[in-house]
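In structure tokens, one chain follows: the form predicted alone.
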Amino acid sequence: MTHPIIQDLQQRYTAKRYDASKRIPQDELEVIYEALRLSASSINSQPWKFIVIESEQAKQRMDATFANKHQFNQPHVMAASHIILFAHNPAYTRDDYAKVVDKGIADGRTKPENREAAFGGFAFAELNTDANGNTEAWTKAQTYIALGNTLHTLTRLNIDSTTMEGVDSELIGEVFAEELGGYKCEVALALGYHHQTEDYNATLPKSRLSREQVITIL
């Protein structure tokens, strides 16, 4: 098939290896920054932060978080151009939805008479809320809608992405702590450029189960 997306697609994979000499310019970062502020979420929930890791030392600081375990993703930290952390907020609130319902007055989609019944779709959030107020088995999938998004959107810029569950939540907690306030990160995305000859993913053909496998039409 020729179309784009599928070719996207189909030239996507995940960088084993990337070269630490290339990084993504700045006007393709400011379309990564956009996509990731684009990406859809439940009820327009977007209950996410995403922490970009750019320079040198926020690199050390985020190399510090592979002292006990996931060694193996280490070396993607200062070799890649980027790493985003994306964090979900594990306690998702009324007043969390009241900051999206406000945006949605101020940008006009929702009309000021309008703003406590474009709360109805907060009864969502309340149905994946325990007793004791965590969200974050809900709130941490939408982060996985963002991460979907961003790695196409790499795609199409040509840019190499690492998708790392193999990271140290804790942590990240605790070196990233002001930066994640309260929110918290158990998945990250290395991105750049991969290296030439010691990716030894880049040359291997893709792999996936059969159209008939994984899709059902009734």
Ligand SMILES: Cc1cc2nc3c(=O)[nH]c(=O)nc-3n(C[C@H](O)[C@H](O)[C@H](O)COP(=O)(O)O)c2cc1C
Given for the second form:
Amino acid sequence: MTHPIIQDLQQRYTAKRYDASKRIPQDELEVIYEALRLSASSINSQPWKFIVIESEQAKQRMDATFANKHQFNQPHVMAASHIILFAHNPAYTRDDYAKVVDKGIADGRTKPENREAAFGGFAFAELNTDANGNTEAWTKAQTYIALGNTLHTLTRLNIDSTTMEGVDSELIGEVFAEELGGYKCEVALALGYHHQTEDYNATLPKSRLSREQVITIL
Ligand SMILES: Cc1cc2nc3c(=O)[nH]c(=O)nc-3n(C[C@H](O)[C@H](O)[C@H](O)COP(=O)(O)O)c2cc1C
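Moving on from the form predicted alone, kindly provide the form predicted in complex with the named molecule as a structure.
Now the complete complex, all chains and molecules, led by this one.
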């Protein structure tokens, strides 16, 4: 299939080694940040924070989070251009949703007189909140929508990436406690440009289950 969307999806792959001499230009970083911000989420909840590891100092801090486990992902920290931490709000509340509602009013999407009615959607958050106020399963799921959106954006920009569930959420929580502000990061994304000779994944053919195995058309 030659459709440009399919070409994008065929072309993208998970990089395993990065060229440490290459960095993403600022104008393309701006596109990535806007794509993150524009990601869809249930009831437009946007229960996320995206923390971008860019500076040498931030990379040193990120490197330290690999002290105990998942060291197979550690080389990306210093060699990739950037790392994005996808963090979710573990206890999404009505106050959090109020920020969404008020932005909807500011953006002209909701009329001020309909503010109370706009909270109707919050019932969906309540459905996904346990007795202790925990919303993690639901809010974490939203971050994966932003992740998928970012993967496609990156391949459009010819930027390589590595999704990493292999991160130490606890240590990230400690090292980036200030920036996370109580949010949790259980998945991160390295982005940059693959190493021409050391990225053993770059030339492997794409492999997916067949269409018949995963798609049922009724
Ligand atoms: C949610 C998620 C978590 C992943 N975690 C890791 C990881 O920690 N380290 C890694 O090298 N690859 C990781 N991957 C990459 C997958 O193994 C890869 O996407 C899959 O094998 C398909 O290959 P492709 O991305 O090259 O098409 C992850 C991918 C996803 C979507």
